[in-house]
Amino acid sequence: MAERGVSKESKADRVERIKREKDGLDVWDDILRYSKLGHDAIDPEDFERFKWYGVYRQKPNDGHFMVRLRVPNGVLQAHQLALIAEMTDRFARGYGDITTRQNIQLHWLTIEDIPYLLSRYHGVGLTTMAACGDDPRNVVGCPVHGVDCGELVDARPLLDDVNRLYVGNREFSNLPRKFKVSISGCGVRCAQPEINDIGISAVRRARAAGDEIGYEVAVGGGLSTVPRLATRLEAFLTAEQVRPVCGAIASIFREYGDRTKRTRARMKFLVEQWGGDRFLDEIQDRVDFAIDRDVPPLPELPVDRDHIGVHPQRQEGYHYVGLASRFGRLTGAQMRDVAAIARELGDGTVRLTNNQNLIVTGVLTANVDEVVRRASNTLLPADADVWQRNFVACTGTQFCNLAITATKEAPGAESPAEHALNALQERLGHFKEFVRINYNGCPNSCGQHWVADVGLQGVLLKAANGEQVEGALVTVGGGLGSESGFGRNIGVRLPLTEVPEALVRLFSAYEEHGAEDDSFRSWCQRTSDEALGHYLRGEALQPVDAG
């Protein structure tokens, strides 16, 4: 450990020093040593390095940890999910979480448990390396690559190649901050390139000799407290050019990203400062081919891009079946059931989505009904209503050190998210329009509230009696796609106990006052903050539609 100076270190300086003194990739031997010595022996600075192996301290920092898998493209084999189920029951009190980056994370691990857990993961081809920390995080993609009828190209080989470039590579193991990459050939761009540091998306370009498929590049997207949509570069890449461009972008971030302030260290701030043209010129200087600057216009993209339900595959006679969880929280029994369904009735593959759901692929047409029946029996319906399939929630104060309000609890337990979902299902079960509700326990947006039709951001409020209560700031009208935009803060903050009824009132008002050609999002965009506030609060004053 370096000798401390007289002046107090900033948070950024402390983290940068910790990374300089020992690469996070080198902490494995320390994890093994601490597992024998116990939690009290852990050097506090090694908690930071643990993140490079997917290990975070769990609130209230009393000796338990969260361990996050790295699952490229969200693809698991049935035997891998079965092993995760076994570990969930053994170490994690019977449940875990699907994340918005297509991973699975478990809680309640102790330092003594971690080496055994990671060795069992390794034994079935799973890793936690670079699932957290200042390095390239899990590379996400379309969960139905290779099977979806609407995809432009199967981009799995490119995604896997870029993942191999990043994981365990010391060129990229000390970046200024986390670094998120999306690579997809999906026709509807479900992998959210708009909010990643790098978004690689397949695109069709018309040519006299016939259409050609290549890849466009967007850079500098991200959420947190300062959301930014990625800048679409004037670049059209061949498949062979994707890996070197991804390497070049990561190296630019490594060298030019801000290491002096953690809140300004993400690559989005560098892109904002430089602009797309300068950033692209810097990429060009680092690759040995001329980048084609002729990129076609952005295609029209649908709002619905979650792949839930029963869908025919490109392979004749087969279907994939998307199953809706409740906020991504799965029991070990559910994991085991889905693994069995995939093994017995599918192609042995389970895919995780960024909406915290699951997909079973390779299901013969004759087996579809049985898959749907068995999934429904394990409370993962393929025919879920619009509310369950699109309700995303972070872990909240139950586990997260950054959260300031509760979101979800153990499966079956009461929680703010459960109360809201139950109210919508019971009162508005007939509602069919595709909408997203994203619930975040703090401003940092792991739950992606900025890009939801209705976003709920945890805040603390003062009640009439002076006591502090947990609440939610409401944003409306966010979304990704052809007209990407962030949710609008309409100045409404509600106690969590009032959120369920407020959501019911808001969506009921849309049904009553929206025009025939209005989507919920477009209705919110043309309705005043005052009117939306009245709907949410249930006030007697009759609002006037701004349209």
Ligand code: HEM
Given for the second form:
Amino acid sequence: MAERGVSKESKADRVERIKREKDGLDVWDDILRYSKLGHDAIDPEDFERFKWYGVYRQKPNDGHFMVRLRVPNGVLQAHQLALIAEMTDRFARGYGDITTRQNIQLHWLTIEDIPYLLSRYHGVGLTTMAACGDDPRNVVGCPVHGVDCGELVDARPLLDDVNRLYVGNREFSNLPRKFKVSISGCGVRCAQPEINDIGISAVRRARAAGDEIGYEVAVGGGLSTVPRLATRLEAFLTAEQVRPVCGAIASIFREYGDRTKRTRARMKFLVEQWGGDRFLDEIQDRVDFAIDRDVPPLPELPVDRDHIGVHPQRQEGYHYVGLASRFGRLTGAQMRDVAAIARELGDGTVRLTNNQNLIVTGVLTANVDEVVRRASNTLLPADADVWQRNFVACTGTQFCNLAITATKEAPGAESPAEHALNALQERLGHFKEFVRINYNGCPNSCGQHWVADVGLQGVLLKAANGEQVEGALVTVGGGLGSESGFGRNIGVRLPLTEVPEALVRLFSAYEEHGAEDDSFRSWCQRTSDEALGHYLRGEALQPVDAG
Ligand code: HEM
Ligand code: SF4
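For the form predicted together with protoporphyrin IX containing FE instead of the form predicted alone, what are the coordinates?
Following is the full complex, with the preceding chain placed first.
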């Protein structure tokens, strides 16, 4: 063990030392050893390294773990999902969560269970490697690649190639911080390139000899407490150039990322400091081809799209069917049912979305109704209302050590997210506009509240009697797409118990006061903080429209 000075080691120094002393990828033998010796034998510093195998301590750190899969592009085969269902019932108390990076994570694992779980995962070609930790995380992409009618190109082979470059590669297993990559070939970009460290998106460029499809690159996006939209580089890449560029960017981050402060270590801070031009020059120095700098203007992008419901595929006679979960929480039985639907009525594939939903692809037109019926029976409706299909929630105090408030589950009380969703469904069931509501238990934004129409960020409030109560800070008007922007803090903090009614009032006010051509987002943008606050709080003051 390295010598430590008299001064107290900072959090960043501690993590850096732990990574230097033993690479996270080398902790596997220790996991096997601890599984025989038991939880008490675990060296606390190895908890940090466990993350390199997707293993994270679960609140209240009493010997249970969360284990996150790595599901590139969110694509699972039916037999893989069936295996996850079996593991869910056997080890995870019957439920698991779809995450906002197209993964599935299970809770309640003990150290004794983990080698068996991971070996069963490996047996069906699944891995948890680099699902957590300071390394390249799951590579996300378009969940309807290869079947979407509007896609420019199927980028899945590229995504797999980049994933192979990163996973288990010791060149990238000690990065300054987590590193998130999105690669997609569709024109809608629901794979959120704007909030990833690298966002690779297909783009069309007009040329005299005919249009060319290539890839543009954005770097330095991320959420957390200091959200930043990725900087679009002046680069137009061919498919073959994407992998070396992704390698070059990860190596730049490895060498120049700030390892002295965990809160400043993400690549977005480096990009902010350098700017796009210097960053691109640095990439150029590391690849053996000249980067074409003639990138076309940013295409028009819809604000969002979620793929729920029945959609025709590029392949005539086939449809894909998007199924809405409730905040990504699935029971083992639901996983098993969807796996069976995909195997019996689809092409055997289930895809996970960053809205915590699922898609069954390759459904013959004649089988669509049966898929919809069976999915509805297992409470994953294809015809879900706008509230359910776009309601995202992070883990919260149920399992997360950083959480301030509950989100999906509040032991002994009604789930705050369920409560809010139920109120909107019951009272505003007729609402049709695409709006995202994202519930987070703290400012880290795992549940992406910054890019929601209404974001709810967990905070503690002081009640009139002096007691602390769980509450939410409300942000409004965030979104991705052509007019990407983060939600505006309108200075409203509400006790969690008041959030459902407040949301109903806010959306009712929009219905009443919004102009014909308003979207909820544009209405929020032109309405003052004060007026929005009045709507949310239900105060009897006369609201003032700013627009
Ligand atoms: C054990 C519970 C968890 C812990 C302790 C945790 C920790 C964190 C932390 C500290 C951040 C901020 C990172 C930064 O500084 O950039 C973060 C961001 C994030 N996490 Fe988690 N997380 C947990 C669960 C989850 C879950 C369940 C999901 C998926 C639903 C998730 C996905 C994300 C995403 C998408 C972000 C923000 C994205 C970004 O910064 O680019 N995390 N998490
Ligand atoms: S947003 Fe906060 S509370 Fe929610 S999972 Fe992330 S770190 Fe935990």
